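One chain follows as structure tokens, the form predicted alone.
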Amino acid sequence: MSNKIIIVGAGLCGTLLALRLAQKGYQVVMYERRSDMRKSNVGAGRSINLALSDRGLKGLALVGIEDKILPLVIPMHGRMIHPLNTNTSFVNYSGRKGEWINSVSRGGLNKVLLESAEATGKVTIHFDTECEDVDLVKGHISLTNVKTGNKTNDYGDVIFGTDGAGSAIRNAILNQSAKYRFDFSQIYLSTAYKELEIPAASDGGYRLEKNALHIWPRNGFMMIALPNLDASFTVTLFLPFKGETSFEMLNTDEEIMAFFENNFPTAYTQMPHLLEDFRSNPTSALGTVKCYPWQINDKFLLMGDAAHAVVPFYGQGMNASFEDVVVLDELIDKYEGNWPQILSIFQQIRKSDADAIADLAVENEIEMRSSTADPVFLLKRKMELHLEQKYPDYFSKYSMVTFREDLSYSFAMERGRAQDRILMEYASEIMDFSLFDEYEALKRINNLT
């Protein structure tokens, strides 16, 4: 392989991109701004988990270190709710056997891509190294060493920007926007995030029900819990940053204890370091990225969240990043090497997919804060699975997302907002469960075919 490739950035979506190049005999050289997690504490290795579907396992796979990663992971059969005033329920999240979602530490797995890359030995990382500059026209990177200062640049013949929501490369292609057309816009949702933790029971155990997905539906807010393979839980409270219930409003040690006692009992109780974590971690913002063109000059490509950073409520950000890298790698093999070819055909083929996933995020916000505490909602989803038990050919919006990575993400959402609207419709006819007929949900749906 003649090509020279250059990955700037080196978290989920470079690693396995870095690797499945190298597995197809490219030399590939990478450059991240954080210091290596596996040498150090950068944050990473305990930032929010996350939770991979079929399309993320189908990457794994794709490289073959399914074996490394499943070791890590926690399966998450369905959602826990816990309704602040009657007791907790549990909703599965496919009425098929087999299918769940699974928690992962976000370090632990970008430390197996990180091993397996530089195992290949055609992959080199430079860490502690950050991109500046970039000719756009020639290939040229211009990087410095943010502990030394010292600056050098790079040259390749292709060049990936894997570098997260802030990417440089992204932003190098936006300060000549109107030269190369480049539409950009990035949206805040007005709710912030804060991570907390429900440490393991004094028995080492875990506190709550350990393959769920635990959520603290509230009116315009929630929390959920994710858990971690040392029985803990990676908490994660999403609050507007102001108003009336709001992170603005929470200042004293008296108002934040009380917030949680009044808003959370049953992780109150459960949180003996909730103060200490509240005040130490930080509050964060959510935004959705979109843009356009994803390639320049045949040289640059966007990929992962420098091309389309999501909201987490869906969980489908790195798997939509490395579903990015099995597409990449199918064009790579069709067009045998043909990089513009690749380049151009790969942002056309994936970006209406990146904006659905994109906006299902915001969507489901509503859903998992609201909805998982309405008795229609909760109805339309019990109709939902039992469908998806009785009938093999129907899936829910949820399960051709989640499940269904043989499905592009435009089509589950055209198809499952449709589904969606006549079950919600039908559940809010009859209101209880008894009354449902499945032959007549069935007949509304076909009518869409």
Given for the second form:
2 protein chains.
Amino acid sequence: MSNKIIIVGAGLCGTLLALRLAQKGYQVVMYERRSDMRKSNVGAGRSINLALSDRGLKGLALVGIEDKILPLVIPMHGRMIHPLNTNTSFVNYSGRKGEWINSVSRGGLNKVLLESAEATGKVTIHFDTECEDVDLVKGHISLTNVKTGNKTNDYGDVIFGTDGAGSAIRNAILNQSAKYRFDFSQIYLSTAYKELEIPAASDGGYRLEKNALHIWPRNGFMMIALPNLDASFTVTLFLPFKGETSFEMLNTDEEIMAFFENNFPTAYTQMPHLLEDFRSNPTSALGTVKCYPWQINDKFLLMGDAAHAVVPFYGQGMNASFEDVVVLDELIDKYEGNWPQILSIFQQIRKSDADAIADLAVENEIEMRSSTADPVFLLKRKMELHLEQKYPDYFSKYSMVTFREDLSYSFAMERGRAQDRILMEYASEIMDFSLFDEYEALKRINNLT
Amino acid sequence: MSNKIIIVGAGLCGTLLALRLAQKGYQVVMYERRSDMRKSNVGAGRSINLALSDRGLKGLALVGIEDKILPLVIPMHGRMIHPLNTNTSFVNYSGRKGEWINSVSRGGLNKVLLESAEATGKVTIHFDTECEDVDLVKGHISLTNVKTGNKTNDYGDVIFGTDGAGSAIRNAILNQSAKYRFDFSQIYLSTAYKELEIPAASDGGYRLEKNALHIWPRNGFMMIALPNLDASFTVTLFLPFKGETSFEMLNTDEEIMAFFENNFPTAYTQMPHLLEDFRSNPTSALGTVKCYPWQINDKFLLMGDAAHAVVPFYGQGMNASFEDVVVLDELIDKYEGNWPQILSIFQQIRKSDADAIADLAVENEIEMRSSTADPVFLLKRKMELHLEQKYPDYFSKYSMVTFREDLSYSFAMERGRAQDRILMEYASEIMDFSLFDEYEALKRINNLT
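Please give the corresponding structure for the form predicted in complex with another copy of the chain, as opposed to the form predicted alone shown earlier.
Below is the whole assembly, all chains and molecules, this chain first.
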């Protein structure tokens, strides 16, 4: 308990970690580059809302703040698919009752976590403070207040890097790659994203179905929308940077408006300040970061996006980060605060799951933007939902990843991919749900095990 | 011709490039962090000798300095395999006459290239000058003389980063990854290396066969030796950093000496200052660096190790870098000095070949340290050499990579892997060369195409 613990980065992962460590009796000092979002209206620097599902909820339950979060979330029971030329269709996320995902504001969630961490009396948070240099051997970090320019130093027995996809702690390790044989990869997608908005209707209501994740799949690109508490939707356009249909082709007002009118005619009419949003919001890149080791010198540990930044297409980035905290928490108990062991075992057991969700997220872009418009895929989803309804023990890949917080991401990936292969093949054989023989499907799937 | 060209890094790739550009009429300014190796006895920072083969020779022929280099090289016609408990055996690199690889001193080769570049009167080389900062948009670079501390700036229309595996130009791009969507990966091996020496015999002669690359394969580790002009051999021990048999287990003098005596008894007796070498030479990491794009803003181009650092097990690092210059040279002619086109097409056509040799090099570690002690592999090599002797149009994977500078690395990899699979399978069927039916082997291989 006398260990001095520093956490660099007070985003979602860092604050949940701080809160949990404080509950276990540790004193925690946090440094966060951004301003205190409770005092100033600062952007969280990333997407405005997120999908919170069972792995993330487990993390929030661990620290006992589920009750504070649930009023902030909007359940999304399935995908509302908006084809270009036919009617919308709603596809459940699960065939079981009680399985859905939740739209939540990143900022709202982070504020509750910050409050709860500070309320323990054991967490000190220094905002506007950037980690500029790291001595990986001694455990010293050099800090600069970005408002005053004041420079300070600090020292920790254990230092967590929860400072996100562009982690300063990770960059310090990267700068000494050969010494630590630091494997590192960052791979960008050719797809970019831009956030837009469907505001609340003039009567204050939702302009689209509230309890759904909306998708406009268009093969090479897509748009999605998640509901907010104020009845607006945060819309994200995913479109290639370059090419025939891409951001680089959208320059004049006419080009932009025509693109939305032609490709998203129903959404277009619900976006009164589309052009303004399109002009003022950035066009941003999407990438996957993998690295290893996460632990350095029995002292530093990367967690969350700093260790494993994933693309957003499985809605699991935050959930994976919260699961990191759950896993670490178990190890702290098991190894009774023996930090060298905890850090080392954490990275060993967690790496393959982080890799799995990273790969699943990349694959899911294709599923979202193309497969949701593919009749074979839609038939396969229908078959899966039927199986889930009738056989509660059957879990699709999506369900295992999203709702089975008791299964690892790597198990879910392996088992789920095998099921997908079998059901897609079967769907392409029958092509019509009336020919679906559930016993045949189950027989083929059971042959897997 | 009026373009101002800067090359950062005056190693093997940079100096060959400078020489070729000068021959084409360009003025070239070079910056090199190290001191002038012709004036001071500085380490080249990397392995002492290298294997020069046909792709590299093609680069040297392009600039017309083959004649100056050939007196510096020692042909190695094959691998001399030193098993632990049986006699040595010699395995040719090719079944054809006239196909061998060459041991050459990195420093000796670099000096000739530096001389030749300066002799054109069009190349200015600033030694002891480190590239500290890069403005990727404007094409400015900030330089520091590491001896005097003087800072200067320079500007280039075209700036080549040939500054090696730890490239400063590449790091500048990495620091702006999201802007350029810069894919980057570095993956380290668990194997480390340490250079040692077998000195000349007391009569000035070679203690081992001169015209061979010596290998002591020991499965989990190995030692190799390449001949030098002074009758010494540069020996490299490849051994894991950690584990049961590893560098971390070799601490006391007794442990070190016993390790060599037990594992390399014949070499051990030829290494009179083994312990001193072992203590004074570093234990270094081995890694692969891949990245993309190599071209930024129509102005910067990464080449050689800066673009594609490979592990040494195929002996192709320098050869691949020289081939970069050959490919670029052709594009300069084809696109008549239109640099944006040249840089862009260079990266497009060269990336897959760089990836191929990187992957081949990683695979070849296993072949060298394990397979050369495997009877099935040795039988397969014997079959291949027989095919190469009798059918001059047959080329093994090794031969395509090493001797066929007219074939791309990616073709050699794909075709070579397919041949390897077939011949290894056939070898494991017959297990004895007396049962080898060359027509059967050729039939199976021809089914490939």
